[in-house]
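As structure tokens, one chain now follows by itself in the form predicted on its own.
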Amino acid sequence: MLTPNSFANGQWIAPAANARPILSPVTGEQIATAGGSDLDFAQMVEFATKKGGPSLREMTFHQRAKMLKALALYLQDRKEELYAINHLTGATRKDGGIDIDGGIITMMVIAGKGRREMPDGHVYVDGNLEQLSRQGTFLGQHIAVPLQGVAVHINAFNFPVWGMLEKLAPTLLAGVPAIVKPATQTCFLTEACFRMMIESGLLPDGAVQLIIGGTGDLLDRLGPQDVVSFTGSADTALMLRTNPNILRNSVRFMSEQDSLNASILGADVTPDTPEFDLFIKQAASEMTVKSGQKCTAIRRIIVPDTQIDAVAEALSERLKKTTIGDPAGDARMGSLVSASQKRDVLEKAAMIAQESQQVLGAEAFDVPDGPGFVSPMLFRCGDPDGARNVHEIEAFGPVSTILPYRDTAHAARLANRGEGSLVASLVTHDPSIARDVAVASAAWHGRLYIVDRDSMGEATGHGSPLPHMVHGGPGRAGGGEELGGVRGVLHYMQRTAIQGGPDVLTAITGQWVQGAKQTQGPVHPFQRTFREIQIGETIVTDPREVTLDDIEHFAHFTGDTFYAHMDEEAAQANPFFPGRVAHGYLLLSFAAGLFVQPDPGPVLANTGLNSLSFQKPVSPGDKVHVHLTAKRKTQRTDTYGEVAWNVTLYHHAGEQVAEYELLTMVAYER
């Protein structure tokens, strides 16, 4: 008998005798006792954000994604132990690896972005310096800082663990605690993922709670500075987010609910190509995986009108070798994850069929007796257009509907019916037709999955949201947005608008700001290491001439013999030149040599340039020098970082000729 306990102000808190028995989806004998207990939910508000807030926040993001990375080592360590129980939710081993390995695998991906797209520090820089005032004494920038308060996360059955891990991967890497509250019939699972974070040691004292059970008046206790981040049904999420304490504080609410997704075969897609057999296996996959029981899955199969035959039996012989049995087993389904989901689908199936007509059901399937099991349910809807139950009802389980459609604007109407999704798929050879659908159709769906015989080797799934891209919907779906890499992070973030002068700036932002105060040391910044690199130290460099032996000589080297560098007349007719002049190459290769220090140092590579731009051209005879100061430094490893230097180059006169942001690798100790 598992006995999940919630953690709250840093205690483990056992079921209260009025606890929920929780029953097995395979069997219907009890397999848990989870909740009743009686949580002080002002003081869970309080320990997350006097406690758990602070400590988090004085740690950089790159701190803090170290800790994510290395508390997604810890579980994977273990993973095993929560394989060992994955079955009692009803699933396989195979839908348990999206939930486990999956969730895993999105920490460790977040914790990348952090390392790599964000700075070693406490403040996030958003976007583009603006330009305020002519002189550039006035400046604007947009930052992003950690909120104060607390992100709850309220998630749904289907994915005990990865639900849990992909929303605090960003919450975490933004430096905001959680307080997690998972479904009940599946709170077994992420309670055994969770004690592991816990006993991991890595994660700063109420930096994460969790709740076993309801949630009572925590809604009521939460501010301005909160976030609330649901996964669940529309009529769950509407009640939620109507609270009234949520309206009166402007409290962030994020949702990912109920979603109509569709797939899409291709106008040109006919039963000989790679891309029929594709989209075949692809549908199957959906319905049967979690045993339909996915956010993403696909419950509409839009196919033109002329394959709907050769569709819907393809289909169905697919699924018809579908074994169900046993998830601890060897079946390729398993059972949905409760006697009233159960119920649920088959109530929502049998409203799908008063408008549709039932191509595959039970009489195909050996089907348990047991409370959770169900067969595979293929519907067949005739009139797409004057259709409503499919394009409105979501049973969320094996269930799919095929809608023939006349055209490609149709089949994007159709796909739109769903008044907003997480997901459509397209399966098309011809990008004609893929543009056509993401034109008519983007702004309905949170994602457009496109793939054909030449993407499908590494194509990652319809169903499968990846924290490399955002995963949420608009209408329906829920008007939320999770995950896609920093973005994700942002959601637990505030961003403000910063205006003053370029030492300001630099102060807030730890960037160099063009304007701000430069310093000149004895020592080349180039023999200098990674920790001894200062912000702002500079480098003033001799001029050089540029002449025209130079000019020609490159141009001939290197092939480069365009008119405005070769031909005075030519060059003189055109509007951007006085006449002949220097190769912006040629320019950016003198710069070089005018601020490197070539002698072995700590500078290990040059990695590449950003934002190039050329201000002033540059005539034979003119004199140019470099401006090199260091700009930003991010630690890549623990033997070395990046430095990214600010290179101007001037003309003779004074006035900028060319800028650019040069990235370096230097090793952090001699």
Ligand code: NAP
Second form
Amino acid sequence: MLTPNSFANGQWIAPAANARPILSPVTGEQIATAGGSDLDFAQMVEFATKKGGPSLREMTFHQRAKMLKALALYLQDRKEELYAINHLTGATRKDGGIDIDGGIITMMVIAGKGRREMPDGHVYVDGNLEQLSRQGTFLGQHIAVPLQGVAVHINAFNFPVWGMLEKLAPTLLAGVPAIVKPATQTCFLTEACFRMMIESGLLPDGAVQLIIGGTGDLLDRLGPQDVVSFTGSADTALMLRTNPNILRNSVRFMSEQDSLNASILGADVTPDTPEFDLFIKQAASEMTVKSGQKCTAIRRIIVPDTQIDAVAEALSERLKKTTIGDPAGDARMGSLVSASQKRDVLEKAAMIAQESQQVLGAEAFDVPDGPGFVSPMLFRCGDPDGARNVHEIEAFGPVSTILPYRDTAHAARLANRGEGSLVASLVTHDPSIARDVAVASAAWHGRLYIVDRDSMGEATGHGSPLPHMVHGGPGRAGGGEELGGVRGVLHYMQRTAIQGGPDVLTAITGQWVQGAKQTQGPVHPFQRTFREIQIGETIVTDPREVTLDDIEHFAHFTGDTFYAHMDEEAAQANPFFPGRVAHGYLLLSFAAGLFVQPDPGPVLANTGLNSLSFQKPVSPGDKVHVHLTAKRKTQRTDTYGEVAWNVTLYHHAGEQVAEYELLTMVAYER
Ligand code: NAP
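Switching conditions: you have the form predicted on its own, so give me the form predicted in complex with this ligand.
And the full complex, kicking off with our chain again.
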């Protein structure tokens, strides 16, 4: 018998005498007992905000990213312990892969993004510098800093591991502690993974806590720096988000809820094309993986009216190959999570049947007797415009309905009838159909997944939220957003507009901005190690004259004999040039020649340049010189880091002629 514990204020707390029995959806026998314990929620919030938050915020983004990576690797090593109990949730090993490996990979990707896309500091710079004044003495920059409260994660039953890790990774990377409340039916699997995280010793005290069972008065204890991230049904979301304390304190409330996701077969697709098979395979897989208990599963299959018979037949044939049985064995589909979930699915399927004809049901399958087993149920609706239930009722199981459409605009309208979904997919080999659907439909769906014969080999699947891309949707889907790389981290941070002078912005962001103090070190900055280089450290080079011979030589040497460099008369006729001018790339090369240090030293490589702009033409006889300033440092490994330099080229008359950001890899130590 499993006895998942809560973890509050640094203590494990066992289920109480009045704990809830959890029954196996496969055998009906009791497998676990959960909850009922008397948790002190006020103390939990205090432990998170007084202990966990400060420890996390003391770390930089990179330190937290390294912690997450180490945690993901630790879980990876022990994941078989999770697979050993995964089947008790009714899920097959393949289903468990999406949950367990999917969760670990998500944490790994978010950690990688933290290392690559966030600074090794405490302030995240959001977007570009805004020029708020003519002379550049007063500027604006959006920044983001971690909220100083706690994130409460309330999760659905269907992804006990992924559901926890996909929220924890961005929260901890942001620097915010979390209290996790998994759905009770599958909480034993969440607890097993949570326990490993505590046993890893990688997280600071108070960074994570776990509630098994009810949340008591927790939401009444939250304040303006706290966040609730909810996943589950629309009814529960509505009840929780309207809690007066949540409303009074403007507690950030993110909601991921029901979704009537659609998949559209493009009007160009016929049964003899590869897209048709792709569409059928995808629909069958989305209906049966996790027994259809996926928030992203396809509930509505929208097809050209000319193809409805072919789709119904091919999909039925494919679905009939689904073997249903003990998820610990080799059946393709396991059971629903519980007997009550089965009742709910059958009730909802009956409502869909009121407006649709059932194409495939239990008669085609060998369905075991266990309390959670159901067969895939495929419906076909003749009047998709008049029907309501099919667009409104989410049967959270292997249930889907085929709907016919007349033209692409009609298909998009039907997809949008879900009133806001997590994902809609389109299978087409015609980019113009893709464009029409995107324009008509993107506003109604959090994600559009468009595939054809060329992309299907590498495509990641209609139902898979990716850590790199946003997950969430408008309206019915909850109006929330998660993941999406660094975007998902920002949900746990406050965006603040900073307005001030260049030195102020440099001090706050840790990045040099144009106009801020420039210092000249004792030696050329290219002779200094990553550790030694100071932000704002600058060299001003000697000037170099650009001659007509240089321009001629460069033109013939490179083959760039564009008339503006070669033909005085033609160049003068061009509105941008006074006559023959130097190549921009010649100026870049001269700039490098002016600031580079020839001898081996800490600079290991020039890895690129960003935001290059040529601002004024340079004519033969003009002189240019360069200001090179250390702008931003990002440690990449223990032995080297990236230094971004602001490079500005000036004309001898004082005007700026070009600017760019130069990237170099620099050794950490000598
Ligand atoms: P649910 O019944 O709404 O439960 C969701 C979570 O809320 C569970 O942890 C549940 O805990 C908790 N909860 C319920 N009442 C609560 C209360 N009064 N106070 C605090 N917490 C409370 O949903 P579910 O049946 O677990 O999940 C199925 C639904 O989730 C489906 O509709 C599905 O579409 C949706 N879903 C959406 C996404 C998404 O990303 N959009 C992902 C997965 C699932 P207990 O278990 O202890 O009641």
